[in-house]
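Just the one chain here, laid out as structure tokens, in the form predicted on its own.
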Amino acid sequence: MIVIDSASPVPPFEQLRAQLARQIQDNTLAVGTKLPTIRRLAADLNLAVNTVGRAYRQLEEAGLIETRGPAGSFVSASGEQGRERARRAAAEYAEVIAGVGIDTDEAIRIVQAALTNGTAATPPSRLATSHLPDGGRDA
């Protein structure tokens, strides 16, 4: 079940890709399973079809539907690939994390920042003792 938050600051669209990502991630969505017309989801959910359409078109974009003309837009089997490139990607992250010597939790931050704001921006501890001399350590 799909539900778009109207007072919520996330744009419809992203409501609508996160929510359709998360079930196929979770094969709520099997492989294969035909989504509905961009039209329908539009007029089911009460949005433009824009909005949806946009949506589709990011998860196409990520590998997660794939669309065969006029037969529709389908849960595509390669979502799985994309599920391992993202562990690949979080392994060589903890392997660059543990490098530089930054604990788990500014780690996380880091990757939240990112995953929110689209950048991965310096988090808030950073930030507070960067302005100092000595870069915030004790004396």
Second form
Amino acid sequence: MIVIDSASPVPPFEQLRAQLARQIQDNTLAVGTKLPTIRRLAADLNLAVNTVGRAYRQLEEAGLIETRGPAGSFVSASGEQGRERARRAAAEYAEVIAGVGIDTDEAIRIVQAALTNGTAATPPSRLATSHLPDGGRDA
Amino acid sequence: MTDQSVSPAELKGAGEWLAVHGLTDVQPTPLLATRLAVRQRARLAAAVLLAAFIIAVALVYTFARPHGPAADGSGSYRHWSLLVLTAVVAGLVLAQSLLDRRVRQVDRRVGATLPRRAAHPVRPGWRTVLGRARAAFAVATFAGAMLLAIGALTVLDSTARYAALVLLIGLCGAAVVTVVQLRHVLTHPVVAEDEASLTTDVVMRVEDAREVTTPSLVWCLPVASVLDTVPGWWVFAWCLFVALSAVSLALITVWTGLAARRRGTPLAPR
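Any chance you could show the form predicted in complex with its partner chain after that form predicted on its own?
What follows is the whole complex; the chain from before opens it.
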């Protein structure tokens, strides 16, 4: 089930993207599953077509779904590759953390902030200014 | 808000509907009551519409029926009557579409009042909503009726041929109405706010699809036209066809009911 809460501070496209991504990653939506068309899902959820389109586009960019022309959007077999990419990124992140000497709790907080914001998090100012050799520009 | 427009009787009706479908753990909500009420009204209007259609077919047939030995040959046929009949069929399709549109409008209106909207990540398709058995039954029923109507066209008697033509046009109208209604049932947006209302939405669709594919109009149409003109073998074949269809429909209904009970899901078709 997908639920869009209009009272939530999280934008509708992000609610939709996150729920579909979670269902794909926990295999609730198996590889090859056909997703509803953008127009139909927009009608079901009472959202603008562009909103659903944006969520689908982001899922596509993340490699979780693929669009096969007029046949529609399907859960991509590269979903596993997406996980592998996430694992590799985490390993690289761990290397950076070790290199700059941040403790584990703080590193996890940075990741949580990034996940909550939906974008790369701006590290706490203390980190950016005191631990990074270049003043935190690349953090 | 829906709460203000829903009567206690409609809410009670929603509770009864849930109980009939084995959804005793689901609370009747104003959303469900409103959706069921508009469907009930639309169904009643559709039944009146079909009755009016059958009467119209009978009237067209009776008034334009060729009489006497001079009736043979195309010149004696009142072609205008077939045009009138075609217009009646078009009117039926249009009226049914308007009824479906009214249901969609009410769904959209009550849906717009929901603070949360729920949907399926994988939309139930025709196999889930209608089921293969009922889809095959619907196709076979129309195919059988069409074949019999075409069979009546081969009869030499011109009156019987005219009646068969009336029946064929009526059957085409019934087929178009069924397709229009099924399309509506399968494609209209989900109106749900949680798991329970999502389930009731599917059950409502299944029930609507079953209603649409019950061939009551198909079975009734020959009574309005051909039965007093076609030879005995045709009447016997039609009675056999209706009996076989009724038995098939009963078997499918029992089978799907048992399958649903086995799965523990309300109205699960296959």
